[in-house]
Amino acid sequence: MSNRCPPSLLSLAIDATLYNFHNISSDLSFLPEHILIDLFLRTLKAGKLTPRILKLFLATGKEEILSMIQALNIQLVLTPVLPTTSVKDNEVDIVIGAFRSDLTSFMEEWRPIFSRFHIIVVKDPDLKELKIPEGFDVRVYTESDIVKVVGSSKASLFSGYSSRYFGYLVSNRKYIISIDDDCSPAKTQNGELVDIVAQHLNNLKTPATPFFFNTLYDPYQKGSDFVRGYPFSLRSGVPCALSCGLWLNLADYDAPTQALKPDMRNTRYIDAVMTVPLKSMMPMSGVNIAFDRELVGPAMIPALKLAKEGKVRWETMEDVWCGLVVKTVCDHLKLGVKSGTPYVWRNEKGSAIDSLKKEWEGVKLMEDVLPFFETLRLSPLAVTAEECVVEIAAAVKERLGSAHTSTAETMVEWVKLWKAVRS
């Protein structure tokens, strides 16, 4: 026969309350402090702690109470403004570098999404001519105007690919959209016009979790939220810095993958967004990208040239060293990375083969730097991201070698511009 004793009524009665919590909307602060305390415990073991609850227990305003929350690093979460209503237009740049000398089919597609905004065009110093339509809040810029800003030694460093970073250089708004000129809007499943603006703001505007990993996708997107054993005291997150958007059809591989699966085409348009872990390293492609540019403009950096770069992407490799140092930057400066919609549809351009008979460089590049990265640790005294531009710049040299020393120099380089630009 068991000797143990029968539960209180008092645990009974707190057992009946974890049962119904989710019908109790009232205040709790009558409750004796020793059973609220006990209440709260209990609730915590049972996994039942959800925000609305959290809500009850700081209402009560009970000293014991509010100690053990703090101790235990409980934050709540609060529900993120729409980007619709906290960012105005005029915060907003959209960058596309051009390569074609005619955008009118182009920018008349994205007529319905860009009309509103501020649009930065810089023109690649093969092109002789660029026609653009009317109706757009434009500003064009051409070699000699890149010229003017960094002088005729530097400018080389705005060509091909590279040039969308000049629009990064001379944006005074806080944020920055940049896409190709070979990308048109993508459709939903449902058939509705994917705006890579709004989609790309809410991304940056909803806090990034790179910590722990969220199953369940962004947790601040419409219609998700943190799963099952998600710490309380992570889920407030950190900024969102970058926003890295995807591709239908022309999807992003490289040039032997591409070679190899001439007709494989990315047709999946899947409606979700994560951030990329901490530590985790990224091939960012600028095709269809935003970030704040206060937060990490300086880090968005055109530094790594290879020795027979081309016109297509296949022969590019600047915008994954960027997405490299962006993201070490990130990590370091406890900022968040994310990946997913939107959406925009790549259209064909350049041959793969083509690309690889030129003794592509870019496969091997990626099996020498990747380690480098994944190692690099900054110094606490880097606290900015010009600073850790030039920790990074530094350990380039001392770490890769000779190979890299004008990749080293390039970034150097890069953030005495940024800082000129804005004196």
The other form holds:
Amino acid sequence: MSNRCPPSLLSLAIDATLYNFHNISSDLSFLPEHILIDLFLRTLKAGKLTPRILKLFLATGKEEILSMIQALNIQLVLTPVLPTTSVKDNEVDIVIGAFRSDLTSFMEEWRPIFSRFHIIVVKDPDLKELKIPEGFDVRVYTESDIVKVVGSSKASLFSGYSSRYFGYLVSNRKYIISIDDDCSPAKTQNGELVDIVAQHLNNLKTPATPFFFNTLYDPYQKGSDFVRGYPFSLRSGVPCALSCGLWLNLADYDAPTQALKPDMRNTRYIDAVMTVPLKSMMPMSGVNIAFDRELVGPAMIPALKLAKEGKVRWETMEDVWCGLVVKTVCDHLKLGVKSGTPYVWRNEKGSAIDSLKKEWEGVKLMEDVLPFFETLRLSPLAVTAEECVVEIAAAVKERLGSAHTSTAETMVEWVKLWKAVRS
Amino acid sequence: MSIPATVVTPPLADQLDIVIPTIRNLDFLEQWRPFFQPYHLIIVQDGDPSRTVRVPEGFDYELYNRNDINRILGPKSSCISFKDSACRCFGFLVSKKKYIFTIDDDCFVAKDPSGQEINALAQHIHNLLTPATPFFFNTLYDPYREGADFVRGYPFSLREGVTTAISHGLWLNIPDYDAPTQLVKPRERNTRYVDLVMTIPKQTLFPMCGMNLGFHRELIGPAMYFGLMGDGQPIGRYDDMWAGWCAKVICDHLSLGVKTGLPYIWHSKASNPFVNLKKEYKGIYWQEDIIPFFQNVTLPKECTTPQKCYIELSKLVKEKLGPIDPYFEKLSDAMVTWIDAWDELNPSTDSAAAATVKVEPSKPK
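Form predicted alone already given; the form predicted together with its partner chain follows:
Once more the chain from above appears, this time first in line as the rest of the complex follows.
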């Protein structure tokens, strides 16, 4: 016959505490240690040791409790702050055009952010050797690889700043993120590293809103929304095809500007991303971009190479031209382009004044091409990026004169290459 | 405290009026005193004209109530809304200054992330006095801000920019959401301080909020008509939207710039979303037609002044939007009345006739 002792007042009190633990958030340190230990063991036994309750016990600071926790190897699980959209590793390729023979410091700096992903490094044909540290899933393409894929006559397309486009060509992932090899991760105001992969993908995976300007910027960011007066029919947005990031420290200014203001550094971290409106032209900076290769890959063209293109951004316009083409294609196909976060930290490289001494044909170029792009209209028959590019190439040949014939031809070549590599 | 040898004059102190519509009180002005006191205020008192709205001591102001509006405009007063903050545009009409800053009476001084109080008026003035860049998007936003510039690839021929006609500020705390969004997200607060000013590109429309707004009265004033709203009208809370769409189209046509972004103010009062829903209801449907209308408007070359542009716009409104609802025909007529009133109260300097109407507020300065 079971003749159980009736429960003691203490035991009832502990039961009641357990039962009401979800309501208790006050300091437990007033409890005598032996009662605290009893409570702790009973909590464990009842399976009610949640992180919050564990914190309550830890906060008492009582030695016995702390050593018990340690002995039982109970660990506080820190919930990682996940990015707004989950990033699947196999949908991303990181493409780097290498100008430096030793990429060790660059890759080490980016390791916390890049190590999950597949990386394509395209070696600038002028480089003699290339050093890459261990521990990355990286594929290096050299000049001979390029020749194998596109033939020796087309290989020159991928030299200098245009080498990264070869990476775009051979990638088979959906999203490409591409930065210059003289950039480091930036830090937010809280001192955390800016995860450009997560942020670029967040930009690309949330809709863009090119048809009407939202004064609170990207309405799909947390804490933001469409403002009063924003038409409801436009609130579903369009897919975002291109995400243009920004730069702290050395901003992407042209040579004259930087030469005039040699000490000017961009220190302002602006926590915003926004859609570049329809028909608005913009200067895309290849220093820090990401795009949806399936949507606009064919439009990311290494078509324009300055005669004296050098190894610093002050001596190239390939990305600016490419950006004008991509924006035109996106406007026509009702895709979006976003600009703003994420930031990278751009390191000092080169001399603006030295670049200035070279003939800056890029500056003259912009004056000619802007009116062209502003009045360019594509036909309704162009429904893919490839078709758009072919139409733009024809228009370039017809309207921009002999100076740009090779540009037009390169654009057509690129589309052919793109199709050939895909098949 | 050391006193400067010469008096430091706040910028544009004699060229800018602050227009405040109010139906409640002006207690909020106390907090703005350090920033607003050097400037002249135009108070537009909405609602019951027999109420006395107390203006805090020490401000230089003129106050107009509905009786004043009726007296000054006579039959033209029909274009000024009643029981709606749209009545503020009467203040724009009677001002004699070059610039206007308008603010709502539930907007207070905000703080930037470093804890510093924001002088919203000073920022608006900076926005208005520096050029805008509507023809090409600068990825570092306003290149005229300290610490920023035009980026690589920005055409040099466009770097002079154009005159800024409108400076559109933003709000922390209660965001300017429409009624449906307010109902779904009643607790959402705007806490993100985005440290940028930017030009809204040409041919891009935007929702202009009248809570925190500066503009160049001489260049764009005639287009800043806040429409027929409130009492006796089928729609409300679209006054500033309407002015913004008209003004943007005209700015694009006249190559003037519109900036948005800083400064922030602290918006303290959340209006009742159910009341808002009733007011906005028609607007939510009508804006689906209104937006394409504005997106496709082209104004003829001969429209070289904001008044001419506005009259032309009023004709297009009657023609294209009239079929949607008779309200738009009324609105079109009101737009014409507004321009008549504008021209009467703001005769051009080379016209022979002086102003026939003497504008006198009911409360002397």
